[in-house]
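As a starting point, one isolated chain is supplied in structure tokens, in the form predicted alone.
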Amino acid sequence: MLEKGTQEKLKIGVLVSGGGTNLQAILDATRNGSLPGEIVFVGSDNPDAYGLTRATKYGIPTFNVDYDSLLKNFDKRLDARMIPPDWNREDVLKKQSLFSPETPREKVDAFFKSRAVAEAVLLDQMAPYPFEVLVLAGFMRILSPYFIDRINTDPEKPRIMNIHPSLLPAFPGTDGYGDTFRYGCKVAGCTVHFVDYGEDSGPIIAQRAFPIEETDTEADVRKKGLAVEWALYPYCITLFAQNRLRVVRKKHTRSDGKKMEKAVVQVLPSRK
């Protein structure tokens, strides 16, 4: 990250699925100067995604990890031969928060290993390109604690971001704008947030909300949201890369009496 007064440019990599219009905002960012960063790799699972058109006409590296067809060959009855080394059955479980305690552990176990073998080979091609933060832009898969441990080695500064279209913690999952539209809100909104364990868990970054009149339909919803995020996700990995944001863990007694402790961001002033 960048200290006050030196000119390096925060180091970004970024994944994508589809037709990676956030890295597009992230791109024409860093090209006017409002980022003070550069992309150093675009990373997909899906050959056919359009991001990894866009990072080309840049001349960005790009690589694809046919997660597909590596999840679709899994094998849990060869998973020795193909999980990697390192991958620790019990460090991932107990980390995880994606299956409740009640899910069969041998469909836990299945799920997690045929991630980690797609994960390690994401890994692989991403190794060459040093970054400082990892952007996700519309990467359609859920990271596991085997790749998350990977990327931040210090606990305390966390270097997975991702985009979600909701105001978490509502929401979450894969159709955010739509389960808002459909539920009948009157506002909507997208989340930056950085990854943790869970989906769309992680602690919060920023968050912009925008009213959803009567007359709007799901499109319109998904057409304002797009247009806030390709502001907003500029802005965090700007924030990230002046070294403006700190995660602290606050602790808070519910009215029921019970503890909790939750992972917070703060937003430093700046030093300007």
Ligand code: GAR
Contents of the next structure:
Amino acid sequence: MLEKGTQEKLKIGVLVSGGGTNLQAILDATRNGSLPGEIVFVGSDNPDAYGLTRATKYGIPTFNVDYDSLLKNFDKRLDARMIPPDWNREDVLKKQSLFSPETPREKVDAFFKSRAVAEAVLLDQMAPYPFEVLVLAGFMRILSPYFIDRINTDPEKPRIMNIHPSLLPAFPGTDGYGDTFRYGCKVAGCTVHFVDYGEDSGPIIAQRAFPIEETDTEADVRKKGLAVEWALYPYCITLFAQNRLRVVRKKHTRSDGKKMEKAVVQVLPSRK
Ligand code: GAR
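Please show me the structure of the same protein in the form predicted together with the named molecule, now that we have looked at it in the form predicted alone.
Everything in the complex follows now, all chains and molecules, and the chain you saw is the first one.
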């Protein structure tokens, strides 16, 4: 990460699944100098992702990991040799928070084994391109503890960021703007957060809200939201580049008496 006065640029890895307009916004910010970083690779789980084309236009290395066929092949063959040798079932099952304790263990086990098969390929593809922060820009795959722990080698310093199209913790999942609109919310927004073991549950870095007008359609909300995202994501990555993000554990007692502990992000003031 960059200390004041350092010229070195933050090395950013990006994963996309689709059109990559957030990728474009990050690219533009690195090129106009507002974000002191450079994108060192763009990876995808979808060979047709337009985000890959955007990256290629700028000479950025790209790769694709064929999640669909890796997951399908594994489910069909259940070949234990496909599971990475450093995958640890007990560790992953202990850490995961996607499935409730009632979910049959075999189902949870099969899910995380198949993810690890695809994630091992993803890690291999990323290996030639050292990076400091991994930015999920519309990457629509769950990342399991197996993958996350191989990126977050220092538990105090998470380094996978995601942008989500809702004001978390409301409306996690795959259609944040749609869910917000259909619920009848009068305000929508987006959230940038560090990735943890849950779905869209990691420590929040920043959020931006905007009103939903009576005449707005779902498409309007999506369009307005994306424009907000294009400013928010480069801003958050810049905070990371400036070493201004700290994750601290905060304890509190809920009104029902339950003791809680939550990792939250503190944004340090600019040193300028
Ligand atoms: C963005 O709206 C982003 O917030 C969302 O996908 C879209 C990607 O657009 N991400 C998620 O829903 C992640 N759960 P883009 O490909 O044009 O950047």
